[in-house]
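Here you get one chain, nothing else, as structure tokens; it is the form predicted on its own.
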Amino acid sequence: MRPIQDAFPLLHSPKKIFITTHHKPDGDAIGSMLGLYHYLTKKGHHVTPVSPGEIPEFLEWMPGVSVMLNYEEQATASLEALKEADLIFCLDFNDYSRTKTLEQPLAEATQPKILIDHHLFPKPYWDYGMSLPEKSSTCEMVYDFILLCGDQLLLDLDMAACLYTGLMTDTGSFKFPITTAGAHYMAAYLKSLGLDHTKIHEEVYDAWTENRMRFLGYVLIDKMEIMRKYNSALITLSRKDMNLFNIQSGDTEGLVNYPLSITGIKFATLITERSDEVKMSFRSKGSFDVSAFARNYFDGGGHFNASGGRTKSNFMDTIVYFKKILSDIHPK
């Protein structure tokens, strides 16, 4: 993957850009992907924003949410677009298997394809690319893609609420320890545009339904299990718990965080029941490395201290393995 300044000539003429991001989307795929798409409107190209599904009703009020396409809707449109576009920019995500359905159309594609990520090991599928570990998000890296261009004045409100949300989020509101000093400077030059930070984090972290809080109540009640000896707490809901408070996406984001707020634990995970897979997300505070655990053990990766899996076992034989492989490994 060559450095992303050499993409930079792709883009002196306006071109047709498809953005992509990961399948079930957070603050950070949607923002980074729609602050690009303002970024490069603005530069004079074409845009069109994918989401390989659909998104969180939290973050359904982000400037531009209403000309990108949903590809699990809108496949034909979504595929037109990939087909006519000069361009292809992949955020968030370092493999094309985290977009579902959209990797084999992805994989096929011809045309330039960058990269902005920062996620461990990216598959050696990308032409160009900025590919940062240490960087607390992809907005992050869209805001550094900005001033490396030069265009550091052409930011706007519109790119700023896009690029802070996922600041904010990936950073869980800048408290985790990815959060560096270059974090806060981007977001105090975001405040200078006149960026509203009150306003996002209501409209991200404030606007639950009722039916939301409930399901928060009752996950913490009943389904989640404190492991003492091994610093540990596991949360597991299956298809029928999440049928039962008729479960949207995007209300499960955050429930594995609330164990980490225990006096003592120092690794959380949840382990969701899906209609074609179980998927899992593990959280650590200190030396636990969670993104070799989901590697080593659930088809997985990440970050040091956020990271996710996925498995075909059944849901009840993936907390047994769980189990049994947490009693092995005995998380410090």
Contents of the next structure:
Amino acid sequence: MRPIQDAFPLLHSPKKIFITTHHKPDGDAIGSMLGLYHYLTKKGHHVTPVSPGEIPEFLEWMPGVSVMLNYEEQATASLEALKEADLIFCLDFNDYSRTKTLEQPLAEATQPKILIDHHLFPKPYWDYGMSLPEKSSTCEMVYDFILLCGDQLLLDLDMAACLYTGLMTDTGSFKFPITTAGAHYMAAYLKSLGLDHTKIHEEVYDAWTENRMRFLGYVLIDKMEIMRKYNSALITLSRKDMNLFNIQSGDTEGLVNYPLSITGIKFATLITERSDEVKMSFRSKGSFDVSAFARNYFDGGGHFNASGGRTKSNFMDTIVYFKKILSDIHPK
Ligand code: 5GP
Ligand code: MN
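Now show me the form predicted in complex with guanosine-5'-monophosphate (5GP), since the one above was the form predicted on its own.
After this comes the whole thing, all chains and molecules, with the earlier chain placed first.
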């Protein structure tokens, strides 16, 4: 992969640009995609942001959401935009398979592909890009990219709102160790533009339904197992559990973090039964590498302290398998 600066000449004249991100997009995925959309549009390009699927409700307030295409609902228009594009930007993932629906169209596209991402182990097929696992978020990298282009003064409130969202969500509201001085400088600069950070925090974190809040209570009482011996906690959610509370996709977001607030718990896992697979989320505090754990046992990956994986095995078998691994490896 060539450095992103080598792609600058491609942006000297107005281009048609396709931007996409990973499936089940989070605040960093949509924030970085729309932040870049606003910037490149301001530079005179014709930009189409495409999400591989539905976006969660807590991101629907974001400036630019109305122009974004959802591949699952607008496949023809999305593929048309991909075909017409001169350039493709891929944000917050580094492997086509993470888009699920767009895997094949992206693999077949022959236009230059530019990667901006902070996950480990990028695939070798990117033409240009930045792959920096030490960065807090893809939003921080899009901000760096805009500065690298010499365009700090083009940053406006729409870009600020989008980019702040991913910075806030991927740093756990500036809590995780990955939150560098640079991340705070970025927040400070966006704030100086007039950013309403309280509104963004409320849009993202205080938009729960009553059902979701009661579901959290149910999960913590009935569905969380603490395994002191392994400094670990496990939450398991069957489809039946989710149906009980009419839980929507996205409502389980963040559940996996709760057990890490218990003294002594260093490793937390959420196992969720989905219609087509069993999905796993892993989080750790300290020195247990959940990215390697996800890669080794559950066909997944991610970051050192936050990762995910999946399996086609059934839900109950997965729980048994997971516990067996735990007893074999004793996370510390
Ligand atoms: P989450 O638990 O929120 O789904 O994912 C946590 C982190 O792990 C995210 O950074 C996400 O990109 C990554 N991740 C989740 N699932 C997978 C997966 O199946 N494969 C890979 N490579 N990364 C994943
Ligand atoms: Mn991210």
